[in-house]
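Next up: just one chain, as structure tokens, the form predicted alone.
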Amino acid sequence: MTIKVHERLLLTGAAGGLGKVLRERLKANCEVLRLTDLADLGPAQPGEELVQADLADAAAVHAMVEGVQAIVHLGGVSVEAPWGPILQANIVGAYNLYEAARKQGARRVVFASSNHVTGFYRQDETINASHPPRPDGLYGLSKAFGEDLARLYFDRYGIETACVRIGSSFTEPKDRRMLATWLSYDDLHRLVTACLTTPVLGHSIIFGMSDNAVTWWDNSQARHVGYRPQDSSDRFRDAVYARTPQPDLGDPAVQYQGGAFVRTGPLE
């Protein structure tokens, strides 16, 4: 059962792939879900509303926070890019969120964060949240900022963070990467509520993942966020072992955790 301790809720990038996921989800934690996004919504459901809005746009961002407790932010570039779209969007746009969430009140962020922050760490690691970031690129090195902020905005006006390091969400594990860093949906959201209702947060760091075998996380400075997943990646061993070819130990994306992205040169 799900605890409903917040009236309205916002949740950021709602149209995107875990938006999507989660907007049905959701539902169940609060009274009114607030859903935004600058790509088309639809229409809206039952205790849902909508608003469109450009996160680098602050005037906007501001109207949006103004009357929700909490905010779960996936809004924002989600893979590697250039540069001009995630500094809008993934720096101006999470400093506009925060100050929003100052001025209006909300006092509880789920941030979602990556596993890119820390991808150049190498597979055969096991890291915490003490670890200092090794981000992989430009979108990673954006996320790490947002965890930052978070901490600024914590420590000096008092707003709880989780930053969830999010892994591969996904339906079942794409390839062997995946084994260590799949995260179900369901997981998800069991994550994403035991955020939002733990009753102390304060400024948390958590890796985004399902109860699988193979991690190279470690969660042990998070428990008081109470986050327990009931998925496991598994179940889809044998199937991605029969379906993909043996690692090439001397490809950087088979090295560190960053995967594929380690390796992406300059975005123009």
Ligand code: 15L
The other form holds:
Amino acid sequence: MTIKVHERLLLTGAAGGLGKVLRERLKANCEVLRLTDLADLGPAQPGEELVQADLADAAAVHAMVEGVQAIVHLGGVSVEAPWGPILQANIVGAYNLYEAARKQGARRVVFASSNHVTGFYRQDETINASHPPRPDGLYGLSKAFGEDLARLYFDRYGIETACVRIGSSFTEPKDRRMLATWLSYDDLHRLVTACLTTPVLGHSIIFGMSDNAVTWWDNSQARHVGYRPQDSSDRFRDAVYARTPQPDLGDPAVQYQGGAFVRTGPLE
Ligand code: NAI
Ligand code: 15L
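Same protein, the form predicted together with the named molecule this time rather than the form predicted alone?
Below is the whole assembly, all chains and molecules, this chain first.
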């Protein structure tokens, strides 16, 4: 059974892919789940409060944080994109959220960071939370900003954050790279639950992955979070190999952890 340590939780980005996944599951983690997104959230279900708002709108963000004890922050631009939208959603939006948490008294955040904070490490390297960021684009850079912002708000104000560098959270791994980066939806919920319930979180960086045989990430610095993945990409391996071409080892998308993010997008 999931321990409910928070009465009211805020989930940003609730209309998105992972937002829909957690909308159902996080009801077990609280009495009231407040959901927010720029996009339409549909009708409120029992135990839900809905707020349609732009994270770049400071007043709206301050209002949505009122009365919540903890925040699961998924909202924002989730892929490589031009600077304008990334600046507004991921940088101004994250700042607004932490300022609102400080002023409204929310004490813990689970921040959906991304493996693209470290996308320019090679696939033959194993990295941990102490390795410096090597973002693979403006999107990864904005997530690195979010992680540093969270660090400042912990050091100065004691607001705890788990920066979850999510790998690839989809129903199943779509390609060979995702055999290393895959995070099942159930493991995502296990990980978010662990971040919400562990007694002392501090400012922690944890790589969001299932128990995959191939991995580039070492979570030994986040044992205090108490996350134990129970799924693995391994059962998809044969099918993924059968339906995908032999990789070109000269392709940067094959060499680097960020995959295609290292060579696509508005930086070109
Ligand atoms: P998504 O793109 O499906 O959902 C993001 C949501 O944020 C959307 O519903 C969108 O309307 C909302 N949003 C965007 N700009 C906004 C703004 N200015 N104000 C309010 N809401 C805004 O992305 P997904 O896949 O659900 O990912 C959720 C989070 O997890 C994102 O922060 C993403 O960067 C992160 N993540 C996801 C991964 C994955 O494998 N799905 C991997 C790594 C990180
Ligand atoms: C991410 O950060 C994206 O949000 C997601 O859509 C995937 O592209 C994922 O990384 C990935 O690296 O597979």
